[in-house]
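One chain follows as structure tokens, the form predicted alone.
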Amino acid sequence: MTVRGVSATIEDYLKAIYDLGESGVKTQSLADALSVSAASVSGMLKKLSDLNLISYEKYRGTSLTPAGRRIALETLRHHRLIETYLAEALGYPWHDVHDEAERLEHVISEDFERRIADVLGHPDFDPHGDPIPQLDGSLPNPGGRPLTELPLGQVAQLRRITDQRREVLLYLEEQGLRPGETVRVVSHEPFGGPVTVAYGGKQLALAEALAGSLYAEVTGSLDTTSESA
């Protein structure tokens, strides 16, 4: 995989389209994701279409072409490898790696990318549990289901956090809740109420939206008797 002669702005657009589902992406959703106006998005989509990096149909949204998808995945590979390197090799806290990776993902060479991957042992996932695209364009399967979908008493291992806002990661760090932690769903209140999980000898009530962004893989049978994970 390689990205040559493509601007950082184009890479950002293609990566955002990929993150929003790859196909049928609405202009306003893209504008919100990139914090730009809908008019700016419309102009860039015309350019991306002319470059055969996207296909666009009015009222049906934007989809990546194979060429656009390759660039999006390579940009994501840069980003997630850099995040992992910053966290594992340089000791950056996981809530600070995203912004640094956003700046560096557009400028590192393919040789530097390979050296990072070699040093890290070719990891499959970044510090937040996101899959790192492989050189052949494949993606490791992160597995897991949102905590909101797990039955009460289910024991699972936290695998991925999709809400990566800095304040969210800081909160989870303070609570000791990171990928790799074993959790058990204690309760899920109705009508959008909180989801309570037990782990490490304590319990924590999470807002339903936050719990829905935490993905965990089942590792044990249902346990409806114990008070803590």
The other form holds:
Number of protein chains: 2
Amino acid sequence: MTVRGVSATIEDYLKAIYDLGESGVKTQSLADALSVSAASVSGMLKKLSDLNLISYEKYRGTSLTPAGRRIALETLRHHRLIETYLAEALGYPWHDVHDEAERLEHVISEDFERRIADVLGHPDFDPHGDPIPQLDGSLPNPGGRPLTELPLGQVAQLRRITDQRREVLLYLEEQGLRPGETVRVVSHEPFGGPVTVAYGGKQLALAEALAGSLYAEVTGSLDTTSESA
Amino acid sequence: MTVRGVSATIEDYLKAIYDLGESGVKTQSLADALSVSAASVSGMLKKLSDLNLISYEKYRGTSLTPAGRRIALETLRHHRLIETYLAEALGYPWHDVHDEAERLEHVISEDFERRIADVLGHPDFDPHGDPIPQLDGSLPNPGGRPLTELPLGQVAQLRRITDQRREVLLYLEEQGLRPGETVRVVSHEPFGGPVTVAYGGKQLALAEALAGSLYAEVTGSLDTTSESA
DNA sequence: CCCGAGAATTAGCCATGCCTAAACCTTAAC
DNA sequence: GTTAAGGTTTAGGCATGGCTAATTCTCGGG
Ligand SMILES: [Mn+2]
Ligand SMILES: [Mn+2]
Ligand SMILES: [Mn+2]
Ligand SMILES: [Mn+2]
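Since we've got the form predicted alone here, give me the form predicted in complex with the DNA too.
The complete assembly is shown below, putting the previous chain first.
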């Protein structure tokens, strides 16, 4: 599933295009995502286009070709398998796996990938609940809905946190709000007000934007009790 | 124990100087070790000298400064810990660990280093029997003598293989000749002739140069029986 | 002591990626 | 429809690390 002769930089560009939406991706959003100037992005897009890894119309945005998507998914598979391995096998805390994986993803062999996937039992999701691209190129369905869209009182299991910021993950970790936790939305104030969620015998009020990046899967039934302990 | 702002390339140069003897290292031997032109080495030596990582007299050879040695040992520690981890934790065969470690050594964090060292119980030697530089900068004593210098019939335990070539390691692996094995030198023909070694109920004739890269530690007493089964 | 062979260094280039400043599209507001 | 602002691309550079060819040094033999 790997392609040789592609630099780590190219892998990062393709991965960024992939998670920026795969098509119609703008130069500036890539520049922001990669912490690089827009001019640098323009230059690289030209190059990626020549390599047939993206289709690119000047001033119009870009999208991945099948070859480009293959490399993006391969790199993402490396990234998420490594994150999972660091957490499961080496006891890394949740919020530290990303930076380490960001570098390792570019240098591991296919053999390494295979071996950690074996040790982990070929997992579908990484520690943040993000789906791990499979060998056949498919992505497991993450399921779940954002807390902001869960009916009040609905019992659900936390599945995924899409916010990538380290400090945010650290905060959620400290609050004990992690994938697997059983949660219930207690209240959601209007006009962008906070979302209060109950779990593990405590309650926490989250900014609406943050609540929107937490995905939970409905498991139990509706709990109509008013705000419990 | 790490130094930031040193490229992977620089780490490899310093590591190469270190295991080429640490002092009086010639340009051409570095070029050979790194598969790079002598001109490239000259350029890099100039740069390393400016960084105070080596002392360098043009046309005269080079040696590591304390700062350079520190980075070399740090990189070597990464390399050998990774090799050990790949073998112990991920089931890598002996002869495959080197190439993977050669890339990983430059990208792991100090945290990663600490965690795999913990998992492994802070080992002194890597799978080839090479000493792993310790956190205080010391190197465990590998002990042992080359098979070529062992008295005939002397029972000893194989400790280390200094030959780095993959195919050689693969051959020894196939023959079941690995660190830990109990061995005995049966004969050593003169004028560069082969060294025959007995172990695990079999015998194997090795080229003298190869036998010289196998180190064994005397454990048992002299076995004076003529060539046993 | 001198000279030539071979080792080492310098000169001049190339590829990658990144940067700033300048030029150039696109588009939304008038 | 113009126009100007904002986003994008091009122009021109820089740093890193590699290469080949030309030059320079070292050292052993005569
Ligand atoms: Mn990366
Ligand atoms: Mn792979
Ligand atoms: Mn290396
Ligand atoms: Mn280290």
